[in-house]
Amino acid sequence: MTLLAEFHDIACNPAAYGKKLKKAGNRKIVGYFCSYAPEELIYAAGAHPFRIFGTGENIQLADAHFQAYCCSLVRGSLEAALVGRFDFLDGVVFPHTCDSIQRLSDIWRMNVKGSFHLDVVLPVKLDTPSAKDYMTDVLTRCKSDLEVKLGTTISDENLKKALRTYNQIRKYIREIYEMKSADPDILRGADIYAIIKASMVMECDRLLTLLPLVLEELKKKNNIAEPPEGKRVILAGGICNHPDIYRIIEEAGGAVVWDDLCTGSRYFENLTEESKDPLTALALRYLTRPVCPAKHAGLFTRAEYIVKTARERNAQGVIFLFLKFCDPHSFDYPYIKEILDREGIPNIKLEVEDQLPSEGQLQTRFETFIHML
């Protein structure tokens, strides 16, 4: 699908997109990490938000503020900032996820000249009577901050707008996703990355003209005569950054039907309500979305959503892709698997970073999982 290709070149470079908008001078960058950063504000503050992602090239420089045991996505962050991919960027957002975001927060705002520095502080705990509370001076305070740091005034009119336009992605994405879901043949793994990790860089605007489209023409297309024989998996962890997972997983025999990562559906889970007040909803979204390791909403709230996934979806399946030294994931591992394994729901852990391990390698153990299902 010729529509796609943008997508697929906006995700394989984004620090160029990036340059590219920087260029045309329409509006100030700033960058974010994490799901759980507000881009609903930086957008009402007539920002453009942009996603950080790690780099696949190798790290050097970072490695004199880091030690190995860092996950790469903060290591090739920093080391991408330190050689200059990120100079386009006019500030970045660091919400507190985990340890090593909240350090590289520190050595980031010590070494690389030319942003704005902002800290969200959400709260850990969401199920608590006064998360809600806490959420909301947070994004109030951060909603003030970007006033400062962009020189501009963030009215409700703009911030509603905000929410408007991104409910209205998040639908779109995640309608591609159902479609996907229900027909694992429409739409090929790769492609699904790229829209999704595109999206998170993309201008608003022009995703609402080309999202449509790609809908458009996937509906055309969704005329099946035979069920698709891949099996059905669901993947599971933080961020992907390697769309040849997902080649891989289909030239071994499966199908990836949905997922449960920071790059993938916890992006475009749960709308914001239009109707409530703008900072009071965009709050409980976040209080209500699926929760990442790094917030806490019950003793087995992750565990219970993954299972249930895998149900509605019938997936056979799931494939856990873990960043190694992933502390956050890599302690809510145990007790996932033993709630799948207890669910007789079959699953299998990788850890990767940002270069693969061998295809071969991965071939060969996704080819043994899929032969188990």
The other form holds:
Amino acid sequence: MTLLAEFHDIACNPAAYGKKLKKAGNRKIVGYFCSYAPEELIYAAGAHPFRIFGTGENIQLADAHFQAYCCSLVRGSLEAALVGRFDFLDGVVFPHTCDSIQRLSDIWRMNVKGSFHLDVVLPVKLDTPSAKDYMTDVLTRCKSDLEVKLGTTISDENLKKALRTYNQIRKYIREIYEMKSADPDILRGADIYAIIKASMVMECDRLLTLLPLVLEELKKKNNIAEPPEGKRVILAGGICNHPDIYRIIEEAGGAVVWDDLCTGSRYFENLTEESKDPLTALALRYLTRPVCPAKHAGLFTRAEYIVKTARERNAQGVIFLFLKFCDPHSFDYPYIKEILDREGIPNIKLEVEDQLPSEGQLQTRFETFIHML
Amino acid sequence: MIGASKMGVGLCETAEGMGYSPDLCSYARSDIACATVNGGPIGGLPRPDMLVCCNNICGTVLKWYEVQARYFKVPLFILDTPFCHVGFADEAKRYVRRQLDEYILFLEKTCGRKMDNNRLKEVGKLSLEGQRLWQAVLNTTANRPAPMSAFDAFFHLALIVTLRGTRDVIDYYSQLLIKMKDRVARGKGAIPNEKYRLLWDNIPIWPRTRWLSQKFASHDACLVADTYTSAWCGTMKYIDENNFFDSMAEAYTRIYLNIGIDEMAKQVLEMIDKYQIDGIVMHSNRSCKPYSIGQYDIQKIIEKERGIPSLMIEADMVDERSFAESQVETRIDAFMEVIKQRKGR
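Could you please show the structure of the form predicted in complex with the partner chain, as a counterpart to the form predicted on its own just displayed?
What follows is the whole complex; the chain from before opens it.
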């Protein structure tokens, strides 16, 4: 599908896209980390939200700030910033999540010059009345901070428009996921990876044009009835920055039919209620959305969610994909594994750094796992 | 205790067998394992009726207590103290304060009795008094020679950590303070011949404190202060003696590990001046990301602002598998050479 080329190009090199966007000069560009960053507020302020990923380059400059036991996301993104790959950013927003991102924020603020810095200190607990009010308070402050930093005011009208825009984008992406889940052969895993990754950096208007076209194409394809072959698996973890994983799983006889990833379904699950007060509605979405393990929304919430998703998606297995040194995911893994085992859902864990293990090794692991399903 | 009694490796390995990554915090790993085998120096802790945790030191505490709450099947209260990158926002203050009310409700429900507000005030006063005394004890090491070292502080620390708010802390530290003042008056130092004064940063390498203290003493170097033991009395300025309950929200939130790296560096600089420090020993502790990530930047700030050298020791607070003795020894020797040259022997 030629439509997909644009997503692949951008997902391959988001920074080049950001640079191009900056050159066009229409908007200020604000970088952000993680799926709890209020993109809607940035967009409503007339700026362009741009998700920051590690760039996979050799770590040199970041080694002067991070020990070897820090994850590749914090090392890679700081490295990219220090070598000037993110020079097109006018500012960066750091939502509070894990201990590593928390310190990355400090180090970034102290060492990366030329763009504004904004911490959004979200609650860690998400399931109490006080946390709910605090979440709204934090977003209210974030809104006024962005107004100051971007020298603008965010009107209620623009904010509501932003909510609608992002809801629409999330609906489209979810629909693409749904179609892939219904017929895994309709789209390669690497395509869906490219779509969602690119969506986190692309201009909304462009997405609102492209995503419906992708859906249209998929609907045409959907008529070709051939029983899908791959064993259905779910990918669960934090950030996936490795399109090759999808291909290797497919070659091993599997198909990723859904995920619980920060760079996946956690980005689009749950819409923001458009009828409510916008900030309260945004807060509510963060409180109820599938939770990141760096946050607390109950003792069994994540395991229950993964089991439910596996059942709903008719998945035969779960592949955990963690960044090495990611504490929140590593702490959750044993209990989620135990519950999956008890529920009879086969699972394996793959821990990756910036570079994947050798392809042969991955193939063998995935083949063994998938043949067992 | 597990670390100091060198039982960490075994317990950490047990946790790894349970599926916990060896990259996770060794306090968490050893405690999680300890609960299942009643291990450690005292054969495990009594079974809890409830669990209470505060994330002012790290996000790991939250995950760790979630694990334990699932294991023991008991209620868990989380005091969520928003990180203070550059300050303590009003909404964060309101949030923590409100959680204290939620905490009381949790306690009343779990314990089945009402909060005694008079008792709360009394405990608050005792807590603050304990902190003052602990700070006074630590202050004595500003003297030359220092009457005790950071290694002694690592030991005496136990009371402010586990018995804060009780009379025992006050009695113990009052006695200790008298003893230290007496040592100062007699010019008695923690090591026989104190020539160089060092500052320790990060949690101790518990299984190796004796080895480290002897190693430094052999160079006539005394670790006279540290950023760790002082953290238990570092936020007294936020506590209102007559309104402990309301003010504890701020005191718990603005502790040393819950602030920005630049703010931490500022506190280290103050300690350098106060204790007349010649060099810094930083324990790059792979178990503790909030404490360790940022040390390189603090190191640079210190070198720039005070021009004193620092040594980075890569290790772990409990898991001895991360301690390479000969490598650490070589680095300490080289570091002490630099200090000696700078001080003109």
